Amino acid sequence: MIVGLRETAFAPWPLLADAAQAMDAAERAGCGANDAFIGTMRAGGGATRVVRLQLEHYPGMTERMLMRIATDTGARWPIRQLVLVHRVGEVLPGETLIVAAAWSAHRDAAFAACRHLVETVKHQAPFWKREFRADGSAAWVTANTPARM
């Protein structure tokens, strides 16, 4: 299991490769499915185009929440490996915000677990986002309504 925060830009693919390689040969051979979600910062368009995002978090609490979400996900589905890594600090358009991935024997479990990771982080993890826009304005992003799972 790879869970944590990143304070600088990172490429998601090496992280996913590291997670796959961390499994022993028998675990890898038993995985018929892997589902991965890579969320990136989008800029939007026009005067409200976002030029950067500041992601604040509650140190210690955020890491514990991510670990709890990962552990709960592993208990809920037959997952053999998972990744849950989230970005904090200043993020620019196109940079990775979150990587969530699950490996399982079957695709249904991998799909469900990966979606659960993303949705639960979005609605429960203590992150605060402030958008800085092309027109010079800035605003805190309000929480979204929880998605159906």
Contents of the next structure:
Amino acid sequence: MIVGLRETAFAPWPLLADAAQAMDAAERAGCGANDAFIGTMRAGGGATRVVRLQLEHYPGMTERMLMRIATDTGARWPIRQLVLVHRVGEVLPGETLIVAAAWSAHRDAAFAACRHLVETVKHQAPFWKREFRADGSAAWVTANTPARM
Amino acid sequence: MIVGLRETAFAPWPLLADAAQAMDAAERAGCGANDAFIGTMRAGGGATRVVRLQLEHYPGMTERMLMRIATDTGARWPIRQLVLVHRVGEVLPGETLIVAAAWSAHRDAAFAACRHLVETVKHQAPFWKREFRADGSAAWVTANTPARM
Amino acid sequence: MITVRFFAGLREQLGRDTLELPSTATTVRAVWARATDQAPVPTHLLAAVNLEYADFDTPVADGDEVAFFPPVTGGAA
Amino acid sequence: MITVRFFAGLREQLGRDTLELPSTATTVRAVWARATDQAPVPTHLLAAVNLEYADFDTPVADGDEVAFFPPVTGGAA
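Please supply the coordinates for the form predicted together with a further copy of the same chain, as a counterpart to the form predicted on its own shown previously.
Every chain and every other molecule in the complex is listed next, the one we just looked at coming first.
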């Protein structure tokens, strides 16, 4: 598993390649399917175009939640390898916010586990986004859906 | 779009990186989500362990079907970039069979389009697998679900 | 002439991958009968005319390429 | 002592990110009241005790860390 935070911009594909290559030969030969999700910062357009994001987190709790989400996902689907990495700090448009990926024997498990990682992080992991816009304004992003309490 | 066949072993991640970087700045700034699926050859185990696959296709029709599946997917979801690459020829365990990926503003479209690419190729594109096993036997893989006619 | 092609397991069963027929066969069904000496149609047999999926009633004309093949098995596990 | 932490928009509204309370507050609800001078509880406020999500009735003891924060907004678009 590759699970954790990144404080600076990173490319997602080498991370996915590393995770695939970190499996031993038997694990790799058992994997027929890998689904990988990459979330990136969108800029939008016009005067409210977002020029920068600040991604705040709760040091300690955030890492713990990411690890729990990863291990829960591994317990629920027959996963052989998993990536769950989230960016924190100052983020520019186009930079990677999250990489979630799951490797499994078959595609159903890989797709389901990857989607589960993405949704669970979004709704449970303690991250907060503040948008800085082209017109100089800034605002905390408000959640569309409340997290569980 | 990166759509087509590969006759020799290839790494999927540079292909995905190329596709992401091929978007112009405006396209890239509009993309918040990329889902990528990588299907690889499984070996299985025991005497019927598969040591090699032969992937036959219908030259001309296969390329045309891949392109149609890609463009149909782009018409059905708001996709900004797409990869659909399939291996042909002699394949060894662990090698990539298919890469399907979709970039979109939001994750729902990226996940749905990527899954659609994978399922549609499996059920419609003219490819046929023959397995060569460790015990010396060989057999054409039979489809679990018939393709449309 | 009509070009007839067979793929994968079907190609092996029939022992040939391609043949040319005089263009007297007017549908995919007639091409199959002519090309295989009236062999029974395998379950789930697929056909294509000029690189597009076709059914057995699809018309066939001089110069067409007609292909027959088993259900497809590409893609992922 | 109980350590109280605030995050994101809540931290900005309250104008502080952390404070120490004497360990007389016995639940998350009591910690909120004490730490904010009885401020009304924001809609969808979340809380954690010792890095785990907690509800307002969760007991709090000496040495605990109690955090309050708005709904989370990480992840993908």
